[in-house]
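Next comes just one chain, in structure tokens: the form predicted on its own.
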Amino acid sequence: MNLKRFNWEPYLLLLPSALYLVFFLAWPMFQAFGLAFQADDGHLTLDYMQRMFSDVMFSAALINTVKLIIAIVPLQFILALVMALLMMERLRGSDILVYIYSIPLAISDLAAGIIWFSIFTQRGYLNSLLYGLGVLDKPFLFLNYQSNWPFAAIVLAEVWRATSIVFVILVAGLQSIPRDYAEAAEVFGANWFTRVWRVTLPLLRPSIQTALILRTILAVQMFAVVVAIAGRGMTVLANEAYRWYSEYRSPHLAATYAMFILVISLGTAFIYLRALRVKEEMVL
């Protein structure tokens, strides 16, 4: 009897991809756990987690990335799925608006955060801007860190910098839908709002879980955006791992920050799965 021969071709084209996720992903992470849950003596121990919990910055990091979390988030959402819907609308123009959108994917998060701290410093462009125009006497100190400018000018630079993230993957989605769910739906006298909560958005559901548990997870790990534009004026989760390992030289500290920050983002990850969980009829 001749036995079939084992195709090798799918191992070897997965095998790139799996020598990066281990060397460059797990084996990271599982030094870190080390560093976090083990003493220099080799024993475990959650000592460094117990300083991390008692550090005076955890509270005012923990609370300033949350809140971040929660003005962020939706608001790109939203705004990435009125981008999406208005392209897949067709209109005269509305090709170039997927390379209009996607200008910001090409800059980096210490470009963007500096970007826009250029536009809110005391000297920057809003001040000359509104200056000139006779608004103002003199500048206007928005990133006056006793205020909420420093806050909002970090929302402001990710959502310009970030949306785009989740206005590609929405695209992908909604292009992956057939037309004939919305045509049918429009011969038994759905309006345009109707046909879009009662068709577009179960049908789009997976794409939008997709680009939530991204979206989120990138924005529990955001730096270099809090960085540029706060300084040391505002921190987050990320900032005092950074603190940790760069002026305190504790690398203990560090990973168990970042141990926190990966709990925080499998966590998240867990509710946007359970909560918009894709039926398998949907998938049929």
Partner chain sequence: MKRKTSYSRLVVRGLVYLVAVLIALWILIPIYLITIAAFSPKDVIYSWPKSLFPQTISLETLKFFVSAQYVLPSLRNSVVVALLTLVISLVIGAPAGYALARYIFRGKDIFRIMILSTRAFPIVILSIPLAVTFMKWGLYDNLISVAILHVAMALPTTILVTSSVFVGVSKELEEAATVFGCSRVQAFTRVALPLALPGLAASAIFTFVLSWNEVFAATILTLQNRTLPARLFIQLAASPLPFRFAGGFFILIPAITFMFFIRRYLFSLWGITLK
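Only the largest set of C-alpha atoms that superpose within 1.5 Å between the two forms is called the rigid core. Numbering follows the first chain given and starts at 1. Owing to the predicted nature of the structure, the values given are computational and were not obtained by experimental measurement. First, how it differs from the form predicted in complex with its partner chain.
- For residue 271, a C-alpha deviation below 2 angstroms is recorded between these two forms after rigid-core alignment.
Would you mind giving the form predicted in complex with its partner chain, to go alongside the form predicted on its own above?
The following holds one chain only.
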């Protein structure tokens, strides 16, 4: 390759984004590292880490976050899969259905939290409905922090809001799988369930992988939904990062929490990538 012919154009076009991402994505990440492991005078320390681990709220935040992920992600995945498979049935009015199913993509976690708060709050719509059905005769205190109801409300809100993204990724994946495969399987006598399980899902693996990684990483940083529904009654990791920064004015501990979130995110992404490995030779 001679130098005169070397084409600089693509690199010039990429340069701004690359620089931007280095400055405002990679660099802050290193800084977060520095904040978490470096005292103000510059020497390395594990102090902040120890303080985070021994913090009273830490274990609650971690446990809640993990519990939420375990409750939410599988539910979302199954629901999204059902929705996506429905779209493949060529229903009448599926245009409208696709739009409705993807509306929550545009809904912020804060708005979702407030909406579900309006449902679960003491004088909210759920209590009104149960009263109207004659199940209750006075409002039930759902968002009581001794009970599991706030947790359930958060799970519902999050499933309601963030299933769409899984749905859209799965539909895009399904659309890229030629129908021939499933039809071939049908010709050879596979029933609907076998077709989905043996043909569609394995071929959908890259999309499933992407959707799960994206979903879990976003769930690890779950924040506004939790605060909007449970207030101070329940905490999660991102909430602790926020509180250490805003309320206790300690960027160090906040950054330590942030690093912790990053580690969990990378860890789960890695696990999914391993567990749902797409072998090269399996891709046509």
